[in-house]
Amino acid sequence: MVYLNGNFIEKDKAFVSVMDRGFLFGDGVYEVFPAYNRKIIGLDSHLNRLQDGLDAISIKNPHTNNEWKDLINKIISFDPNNQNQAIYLQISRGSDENRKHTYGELKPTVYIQSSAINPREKSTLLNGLSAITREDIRWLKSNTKATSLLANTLYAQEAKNNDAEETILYRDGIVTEASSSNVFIVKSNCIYTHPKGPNILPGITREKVIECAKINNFNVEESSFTKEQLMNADEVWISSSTREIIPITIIDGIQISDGFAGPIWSEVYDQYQSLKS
């Protein structure tokens, strides 16, 4: 079952108009809420970011936070056998009478669905995974979680074609983020991640990773670092709502540090797992 514009219906019966601006222009925003044992990690933070995205592209929020929570929990309840779910919520500007770049007052299109999350066991991550790097050519509002994700999907597909977990992006030599995740490095027992701003999506899992690191008394610097520093890091991680925290040990075919997930990643990973209980 999915939610579409006020109705809970079967997914194969859910349709939107060809005049929907989400379909025609990618004119909308979205959120992904990770739910473990029916508990959503960072629910309020996700809803706050949703509001920020709506404000950024001037769409009026069609629901209050309490209404969103009721809708999300209802979607979660439709799959009693699946305790771990990713709830995808999308709001487009809505449908117009004809295709045109400008718009007037439209009723937003709201869609919510659930997909299974299959978290990777820690034991399967100890050797780390690989990534490739590419120049970041995306628009300069990457902090808006917009549905127009063509560049991101091309980067993600390029990683897949290279049997890699992710594509790590850099702009003018500075690492920004990855195609669908944030990036962390560790050097001399300090954790670094790109500061919030227009060049990165302010990930909710990124926020939780920083909290977990500080609980474990690790120093965290939200400051930029170069591609060269990335390649010479002691540890490299990526984080996202559905990936959690993944160690990266090979980048562009080059081994990072000793080629294994590092001890700081291990402690932060364990701390993050405690959020699920």
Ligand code: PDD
Contents of the next structure:
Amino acid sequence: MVYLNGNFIEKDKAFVSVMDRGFLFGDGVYEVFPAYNRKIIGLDSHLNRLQDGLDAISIKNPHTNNEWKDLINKIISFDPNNQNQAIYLQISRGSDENRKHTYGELKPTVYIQSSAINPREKSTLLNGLSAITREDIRWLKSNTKATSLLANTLYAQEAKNNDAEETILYRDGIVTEASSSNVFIVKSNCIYTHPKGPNILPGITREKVIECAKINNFNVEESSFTKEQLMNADEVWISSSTREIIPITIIDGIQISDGFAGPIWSEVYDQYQSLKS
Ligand code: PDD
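Would you generate the structure of this protein in the form predicted together with this ligand, following the form predicted alone above?
Let us now look at the entire complex, which starts with that chain.
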């Protein structure tokens, strides 16, 4: 079952108009909420980011946070197997009579679905995964979780074509984030990640990783680092709601540090797991 514009219906019966601006222009925003045992990690943070995204593209929020919570919980409850779920919520500006770039007041299209998430077991991550790097040519509003994701999907596909987990992006030599995750490095026991701003999506998992690291008394610097520092890091991780925290040990075919997931990753990973209960 999915939710579309006021109705809970079977996914194969859910249709939107070809005049929907989400379809025509990628004109919308979205959220992905991770739910474990029907509990969402960072629910309020995700809803706040959704509001920020709607404000950024001038769409009036069609629901209160309590209404969103009810809708999301209902979608979560439909899963008979109680699997771990990624709740995908999308709001597009809505349908107009004709295709035109400009818009007036439209009724937003609201869609919510759930799919299973199966984050990798820690034991399968001990050798780390690989990534490639590419120049970040996305627009300078990457902090808005917009549905227009062409650059991100092309980067993700390039990673897949290279048997890599992710494409790590850099702009003017500075590592920003990855195609669908945030990036961390560890150097001399300090954890670094790009500061919030127009160049990165302010990941909710990123926020949780920082909290978990601080609980474990690690130093965290929200300051930028270069591609060279990435390649010379002691540890490299990526984070997202669906991937959790993944160690990266090969970048562009080059081994990072000793080629194994690092000890700081291990501790932060364990701390993150405790958020699920
Ligand atoms: N992507 N950066 C980008 C570009 C992303 O698309 C994502 C998440 C993140 C991590 O954000 P969070 O920790 O809030 O999931 C960073 C989601 C999972 C997606 O597009 O499916």
